[in-house]
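First, one chain by itself in structure tokens, the form predicted alone.
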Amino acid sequence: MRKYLYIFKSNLMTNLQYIGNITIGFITYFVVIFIFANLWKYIYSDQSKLINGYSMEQMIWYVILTEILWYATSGRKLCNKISDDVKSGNIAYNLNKPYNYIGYALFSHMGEAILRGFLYTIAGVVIGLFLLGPIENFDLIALPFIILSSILATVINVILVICIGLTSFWVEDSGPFYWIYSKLILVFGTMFPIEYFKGIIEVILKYSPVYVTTYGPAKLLVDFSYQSVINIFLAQLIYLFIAVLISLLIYRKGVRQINVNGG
């Protein structure tokens, strides 16, 4: 485990040297939040009213956190990196290394994701307080649960992106698969809570990556309850186990293919 922590630390320290590149993204983040804030203010013509159980303040804070999780993961960059490693053959050089490629990719990227998440959280809190003020009835006891859930959400998201990148063992370009996945998360995970989708769509979303990668932490932020903590953490742990298992199976099958082909 020490070697993976060293990989995480090394990547974190490297990204600290290029912190300016991350902060440039604040401009896009601010524009997105500003647009959504005004959109929800327009939708909530009566700001005292609830829509699907959410007030206007809850909806805007929901978007603030889900967009933080979205920007922190930087999934496209990771997917392209893994895809390039597979197509160029660089992944073969990791076979004799004293670490697993999945673990290396995860901890290496988390070094950047944690830093991005921390910086975007500061920006998001400042923007939220400026536009709305503090969340009504927010209890500080919820904070550690929100942080832990957000970290789990990011880890799960990163592993799922790794799985998509590893499909390059069999397809020429994993980009279209990532595009579909990213749009699923973006449309159903960052813009609206699951409760906005009724019927079969709501049921499907509760079993989809949306529930554990974006909805869960945001739900704890705007509508905290211990029952939600149990449901969300249980779902995240199950998803984490399944995601790790799938990623290892894809990697081993891909490596076996390299060995068979003499790569």
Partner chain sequence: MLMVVKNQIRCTLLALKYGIMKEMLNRTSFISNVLFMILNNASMLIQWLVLYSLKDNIGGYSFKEVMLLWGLAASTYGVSRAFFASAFKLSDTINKGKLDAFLVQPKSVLLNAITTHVSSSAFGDIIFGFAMVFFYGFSLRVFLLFFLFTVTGGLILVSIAIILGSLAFFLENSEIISDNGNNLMVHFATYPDGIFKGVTKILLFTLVPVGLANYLPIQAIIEFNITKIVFVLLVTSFIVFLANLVFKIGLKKYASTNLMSARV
Contents of the next structure:
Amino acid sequence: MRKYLYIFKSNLMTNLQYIGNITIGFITYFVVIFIFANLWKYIYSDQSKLINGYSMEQMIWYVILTEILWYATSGRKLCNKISDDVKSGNIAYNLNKPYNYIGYALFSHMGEAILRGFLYTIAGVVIGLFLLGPIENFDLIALPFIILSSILATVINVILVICIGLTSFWVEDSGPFYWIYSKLILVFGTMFPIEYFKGIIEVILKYSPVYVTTYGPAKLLVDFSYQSVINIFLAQLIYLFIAVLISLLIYRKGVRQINVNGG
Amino acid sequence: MLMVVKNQIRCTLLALKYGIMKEMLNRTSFISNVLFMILNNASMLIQWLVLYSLKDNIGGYSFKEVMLLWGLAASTYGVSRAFFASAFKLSDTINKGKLDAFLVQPKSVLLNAITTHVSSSAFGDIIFGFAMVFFYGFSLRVFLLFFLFTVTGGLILVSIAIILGSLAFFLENSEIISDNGNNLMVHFATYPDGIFKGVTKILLFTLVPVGLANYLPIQAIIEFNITKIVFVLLVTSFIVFLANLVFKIGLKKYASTNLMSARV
Amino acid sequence: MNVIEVKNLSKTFKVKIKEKGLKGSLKSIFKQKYKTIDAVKDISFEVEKGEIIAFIGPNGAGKSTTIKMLTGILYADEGSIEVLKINPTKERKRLAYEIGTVFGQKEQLWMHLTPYDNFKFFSAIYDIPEQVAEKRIEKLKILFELNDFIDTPVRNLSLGQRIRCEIVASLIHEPKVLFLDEPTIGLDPVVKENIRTLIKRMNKELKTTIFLTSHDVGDIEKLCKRVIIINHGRIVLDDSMENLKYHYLNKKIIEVKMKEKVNLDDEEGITILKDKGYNLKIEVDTQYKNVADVIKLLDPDKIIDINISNIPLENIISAIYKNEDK
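Okay, that's the form predicted alone, but what's the structure of the form predicted together with the partner chain?
And the full complex, kicking off with our chain again.
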């Protein structure tokens, strides 16, 4: 485990040099949040009203956190990197190294994601307080749960993206798969809480990655309850277990592919 | 004079043809780029479906009208990126001294510099945009106006890109400013102007002229308002003129500059 | 007839000075400090029609700046330039029809297109009618031996083939003057030689005046009749190749392998460069002693091997540079 922490740390340190570049991305983030805030202010013309159980402030804070998770993960970059590793044969060099490739990819990317997440959180809190003021009934006790569940959400997200990247063992371009996945997260996961979708879609979303990668942490932020904590952490742990299992399986199958083709 | 214009057009069209030929080299990736961009835009339908299930009217727009707005945002974006993709890389062209190659040619430096690259996925944006005309309700009038405003909006986006890109003549690291500026135009373009108020609204019709590229044209189509149509045409000509002027001033500075760092 | 006339041309550059450390970085945000350097300082020269002239100097000497001013890319601070009686600053576009440019380090060609398509594009740039363009492409294709790859996308060509295409592309409008900025940079010796032969042939057949910058001495030795050497923005030497050789090539290098040791100390006009007993390397100043006398001094019977050569032009030029620096 120590070596993975070391991988994590060195990647974090490397990315510290690029803090400038990361902060420039804030501009886009601010604009997105600003537009959403305007949109929800318009839709909640009666601001004391609840829609699908959420107040206007809750809706905007929800987007603030889901967008942080989105920018922190920067999945496209990761997917491209994994694809490149597979296609360039780089992955073969990792075979005889004393670590697991999945673990390596996960921890090195997390080094970057945690840093980005941290910086974006500062930006998010600033713009949130500026636009809305503090969240109503926010209890500091919720904080550790939100942070932990955000980290779990990112870990699961990263592993799933690694799985998608690894499909490059078999397909020419994993881009379309990533595209579908990212659209699922973006359209169903960042803008609206799951309760906004009705009928069968709501049911499906509750079992989809959306629930554990974006909805979960954001729900804990805007509507904390111990019941949600139990539900969300349980779901995240199950997802984590399955995601790790699937990634290892895909990796093992894929590597066999290399051996068959002789690299 | 007429001959000069004709020759310039011949050149520019040839450059675009070659740009398209390059993108077509790999036909599968060209088609998949186009298709995915159409799907990409279409996925936003879901967001609007949800929003309009809450309210029939958002920022003064009905669902169909918002889709038309979204369509115009896509088609103007598409036109600007499909044919003038290199306008959005202008600061890089300037910083790396790549303008020199165009300066020794007897043609418009600006036009040559912004037509060196064609983006295939942007064609998907154009197709999606025009599909929204049918979603809104096809009539020849709507279609022709939409076409007209796709051109004017595209020209405005390209002009903004030129002005932002020309900052490289005067500032260091202007690339960040220009990237963010161009992004701003895109982010605002897909949301109805009615949700913005006060200073933001003023900004959207001046400094970040999304209003002139998208909002006003949509109003003009919906209301069939001749004054607004003429106004859009005039404003577009002005912005194009302004972009030309800024680039010209910048180019003059480039040629007489004595700043070494800009040339290395 | 003079094709290029340059009088008292000057251009200064400002260079940013950055102070060290974080404090310096912060300071520079608010107030930039500049240092002015003379890129080109008061240079004058003329180039005649049909000439191949070499414009040489070390990196940063002002070669590119001069070429940029001659082609209208940069404006001069002071002095006057006329290329084909046209002022490049005032009539850049009109001049563009009359001149061709090849920048060895910057590609002007579309990489994914074939040379043929590229030539068609440049024909359009210079308003050349279709049929005329076809004829010229055919002619240049033969002159530059492009037949084997005229239909291969440029990105699949070797560097040497690419440069040949770059040159042809810049000749499509039959310019009266061709500016070649480092045309052989990065090429291997065989390809360099080939490019030089082609340039020479082109100059002969098309009578194009060629203005060449390079820091490859081989280019100059093989191609040019006249050389302008520039250093620190000033012209150090403007002379014919022959004169340059005559004045600076009055020295010969002799390397010999002897059967016995010889003593050449204190002989006038001889400098010993290397002495390893039986192996000698000496420099002979032919104004004082001719080569035959030296060989007599050595005793021809005892020579196992001998090699007589000129001082490489490279050394001459660097000697001139060094003199200037002092």
